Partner chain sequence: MEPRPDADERADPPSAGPRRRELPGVCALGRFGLRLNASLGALALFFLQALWRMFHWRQLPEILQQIYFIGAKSASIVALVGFFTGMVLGLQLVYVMNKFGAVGFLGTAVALALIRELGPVLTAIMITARAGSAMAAEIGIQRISEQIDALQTMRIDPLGFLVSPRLAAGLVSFPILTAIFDLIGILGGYVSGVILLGANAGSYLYRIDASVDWADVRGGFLKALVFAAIVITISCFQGFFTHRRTDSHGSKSVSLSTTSAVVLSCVWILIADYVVTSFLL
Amino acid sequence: MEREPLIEFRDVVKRFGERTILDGVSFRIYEGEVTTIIGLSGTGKSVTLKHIIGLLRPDGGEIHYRGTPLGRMNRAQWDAYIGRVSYMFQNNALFDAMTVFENVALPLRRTTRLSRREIESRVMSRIEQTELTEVAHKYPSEISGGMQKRTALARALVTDPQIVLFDEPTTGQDPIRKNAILQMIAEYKQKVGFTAVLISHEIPDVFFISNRVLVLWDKRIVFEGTPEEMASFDHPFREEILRSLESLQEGITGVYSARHFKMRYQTEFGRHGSEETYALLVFSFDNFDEIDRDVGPRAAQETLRALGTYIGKHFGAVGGFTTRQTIREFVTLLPFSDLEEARRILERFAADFQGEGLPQLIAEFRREVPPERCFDFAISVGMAQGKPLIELESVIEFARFDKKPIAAFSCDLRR
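What would the structure be for this chain alone in the form predicted together with its partner chain?
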């Protein structure tokens, strides 16, 4: 049986003067899900969101809430509907003459009959969650852009809404806070079970909290489905996603997070036929445990980080992408390569690594370890060929069986 949508757009058209922004936009938002709208800048994502909260009215088509058109609701129905929805503005829309606390408290003060103490308790709870306690008494102009964003987030959530519309909630945040905000949305959704509609450019981070993704392209919704289904989405916008994924590769280490690696893998192989092959390399830092135990975790981590940086940059230059698979392993994937090609690339890598990579690694190691202490270590590589049809984990496991040392460092050599 088909689920009943909570909100449904049916052929919505919106024009500003001569300019058509939305031209027959249709999609569904289901209860209890996080739906993310993505698209290039200026394609009407915010305009779409503003229709849901009633800030804009469509020039054509209808928007339904639980089957009732918004345009035909009476006053009581509309008040009941709008009371369940909260909106976080792209530019925050904070009241500049009010402090952070007053901004967050405003909807409770003006629309509820809660006692002063209750309001204060709720507001402070949200302020603490968004790490704004220190600046609660400050005005928006006195705090950073990221803090302003979090104030807007706290204000949007303070009334415990059932539907929350987030217009780029993580823009302008540092990576740690960006993740914290997304996690907060995910946790809040789990706890309260609200429905969220997000606009975000943080691809693919936002996919990990999204149940469904909508792609707005050329005034219409061109994709509606799960983030996994996006892998088989054949459209010019996909190239944009790919580019954004590439930009996620950390500039310093050249290594993807496990999540980004998987998303890149899905994006690379989603639209291509199952016959495409790739080569996969598993790099292992063999004496990691000894160094970790005897010298300390810092030395082990720093050495490993230097190794990851070298691998990531080297293989990134030839189209590969790398992630840290386990505590002592890195996995590099070379798309559309066979074993022969991968072997040639690896040989070049081994030569370069012996020449400049290993000295860098040793320098990193010696920075953390006193000169009188001495440890040997070795780097091994296993290689396997995979296809999109085969589980990635199986290919990694297969590569582990074929490990051979490519570089080693011993104390004798150092002395």
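Could the form predicted alone be given as well, to go with the form predicted together with its partner chain?
A single chain, with no partners or molecules, comes next.
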């Protein structure tokens, strides 16, 4: 049985003078999900979002809420609907002359007849949920950018909305802060329970938290589905996705997240035949558990991070991409390659690693561990060849059986 959409656009047209922004836009938003509208700058994403909250009205077509057209609602129906919708602005739109508490309380003071005590209770509840208790009586200029984002989110949630609209929530943020903002949205969606609609032109950072993705291209929705289903999306917009994936390596480790690694894999091979091959390498930090237990978790993690950075940069230069597979493993995939070519690339990597990479790992180790605390460690690698028709996890498992040491560091405990 097909689910009833919470919000549905049916052939929506929007014009500004002679310029058409939306031309027959149709899509569905389902309750309890995170739906992300993506597209290049200037394609009408914000215009689409503003139709949901009633800031704009369509010149053609209809927008339905639970099957009822917004344009045919009476005043009571419209007030009930709009009271369920909240909007988190791109630039936070906090009032500088108001404290965090006052900013969060503003929607309740302006749109409800709640008592002062009820407003205070609701506001403090949202402030506690967004971990702003200690700065509740500070002004926006006195708190960090991340706290300002959380204040804007608390204000958007204080009216207990059913639907929250996010206008470019990560624009202008560095990679670490982008991830923090998206994690914040996902976390509070879980805590509070709401339907989220995001717009973004930054691909594919928003895929982390999205249940469904809508692609707005040339005034129309050209794709509607899960982030994973975009692998078979045959459209020029895919090239934009691939270019974005190329630049999305994590700033800290230089490798992809597991989800982005899988999406990169699907994007690479979704365009090509099932007979294309790839080579896969599994790198293992063999003594990780011992270092973590006997020397300390920070030393183990920093050494592992240095290894991931070196692997990611080296194989990225030849078209490969890398993810951290387990607590002590990295997986690198070389598209459209075979074992013979992979062995040649690995030989060059091993030589470079002995001369440059291993000293970097030792330096990280020494930075965290005093000379009297020392340990031996080894790096191993296994290889396998795969095809898109073979489960990626099976190829990874096969590579694990073929692991051989490529570098080792011996530390004299007596020094």
